[in-house]
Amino acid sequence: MSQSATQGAAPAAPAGAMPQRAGLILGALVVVALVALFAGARYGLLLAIGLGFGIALEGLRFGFAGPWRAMILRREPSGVLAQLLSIALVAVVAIPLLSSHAGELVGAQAPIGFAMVGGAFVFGACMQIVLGCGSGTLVNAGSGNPVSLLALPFFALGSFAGAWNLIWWTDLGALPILRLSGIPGLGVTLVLLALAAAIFLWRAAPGTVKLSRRHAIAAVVLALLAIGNLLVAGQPWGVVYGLGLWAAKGFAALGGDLSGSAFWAAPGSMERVQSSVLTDYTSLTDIGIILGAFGVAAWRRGALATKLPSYPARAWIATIIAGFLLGYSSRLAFGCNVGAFFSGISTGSLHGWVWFVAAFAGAFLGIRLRPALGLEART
């Protein structure tokens, strides 16, 4: 969620906004049509879904890091409850579909292990330092946020590096993949989501809005887009793999040898590295999120010129380090707030629940570290 998400009503439309806005709409349609024409209809549709994610997240001022911060600092539950509602809506569709179409659809399922728990904790801390998770960093970068624009390339490098070392980390110890499937699995998932919601409601500050209308709309829109992603791509919404793939492509283009990594040398990964980025599902939705957020920010402001925050040098260094750790830790944790928390839980993977607890704990640390790193001090 971009910095504009913390403000009140959107500003009045700038002069000459109508031609520019028409251009934004036309440009989006042309880009989707070109991808559909040259890569295939499915890929064009996935880019359109990615645009929808970006437009919804930026346009409705919604995200993952911000609501967690609001719950921890001010005990405002609305954003977190909207996340749980959206997950529940997806789960109602996704978990039964995964059972009935096992050969066509796959879930965001991963093992629970030491590296996964540690990675989730570090990710939760770092996303509060830069005020952006995986999708949030893409949205913020697209809308012109300087911190996220700096963090994003290091996020991609971290994702690449974390995937490179992933096998070593998982060999430290992990349980088999545990998942909740079928109607019984859906029932357990919904009960757990209800219990989580009850805990947040119990901890909510008196008089706070329990679920705002804007957050409720965002929950429904994200759920519809996530279901669309599952049906079109055959896999749940994700973010982190696409970023690491971009770095892997750059590494290979510069003459780097990927054969030293069991992850990147695997046939499936190598095929994606050698193929067009426009044929990778996660890359397309990531690109769509950036472009969608850019479109909303340009629609609102007419330009993306953003004043550079007057942070001390240590804040910018912390942004680089946190950006890299966001990517690295999310690979160890098998996803970010989207791939592990949102898509993991909504497709019945128990690792999503463990990720949620570990990352939420890490968020407390990140909130404490952010002022010490100079990221709260502006003049």
Contents of the next structure:
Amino acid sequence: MSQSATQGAAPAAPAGAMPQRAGLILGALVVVALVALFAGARYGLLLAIGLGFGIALEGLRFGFAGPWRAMILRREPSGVLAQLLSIALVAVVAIPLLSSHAGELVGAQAPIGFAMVGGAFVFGACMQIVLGCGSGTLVNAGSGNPVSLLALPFFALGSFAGAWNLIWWTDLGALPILRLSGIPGLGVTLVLLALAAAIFLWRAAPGTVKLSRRHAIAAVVLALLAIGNLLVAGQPWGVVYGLGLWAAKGFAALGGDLSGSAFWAAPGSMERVQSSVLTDYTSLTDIGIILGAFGVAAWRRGALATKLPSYPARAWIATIIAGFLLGYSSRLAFGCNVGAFFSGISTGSLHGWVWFVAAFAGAFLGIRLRPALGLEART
Amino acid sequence: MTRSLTAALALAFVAALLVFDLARTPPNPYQAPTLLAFGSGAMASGGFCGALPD
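I have the form predicted alone already, so could you send the form predicted together with its partner chain?
Expanding to the full complex; the earlier chain stays at the top.
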């Protein structure tokens, strides 16, 4: 995911790097142990899963925005096919478990509606403008990407604001929640994933790698972590709820009144605002992703010594606006690339499929806007 | 300037969030749920981006 990560395998580490790497491993273990001790074992385990997501995404240079860009611009299907493979692996486990353990485990199920479709389109465009989706913004920020670092707080503010207005937007028109459940639902999901993969393979440029080894490994690792997230938390992997919660906590701390929002004033939301962030599942995995990506960047020789790119002022302004819109639109869309696309489809929610189509359409617009906004770096 | 600066700022962001939150709402380990939701028999109750308010 980091720009420096595209330069191939790193050479062997010098002897001086060993204490630093031992410190990174020890630091991660200590942080997980402290959370388990002072918040609870489940929360420590979820932080560890979040660290795993961050390490896998940054370490295997895998993500969502980049593969979509590669497919659209260069017709390279490997990354997108890996995403579909990972979703399929999770679905094989998750959809039957959601039926056999209903209530104890819940899916990422949400209604399809006008605002949901529009939100997904805007999210798809903005994630190409800043080249960072929900998970990608966290990973890139942790590995020192300045664009994602600036986008992150505005992403959180946008998520908070989008949730504030969510009921108004949903009332514009939405279907009941439609989901694919049980073995028949799993079968339909796998057929749809195979059809999507066939379309990408059909559109692939001749001679391109269909599914690289690195992408295949990333798909399997992400699937295992996502299944772990479901079994530990009782809910699928998500990103944007946690970011909005951080902003809501800040808003309340500054004396803001959350009672004006049907979303934040709801008993469940209010309870989470008044509880420790270390007991919120998406917050824990979000924090883990940032820390895990940082750990990989610090582990790689010279990765943090990369010079920061130079951008014009309009690029920074575009980053702030796109960051806010990423957060706002992902709430209207009932999730980002993780909560709606990855977790929605893999737990049988039809809104995940609609999200995929709308966001992919938006990605075409975002790819055209990115250079016009000055976000193609001058080196 | 290098990525060391921005990566350090990302870590500072996380640290500030945790310090701020721990000062206002410290966790209570005695109210912690079981290690796994799977098999616990308890209803899932976490916040999620796909969920409407409850």
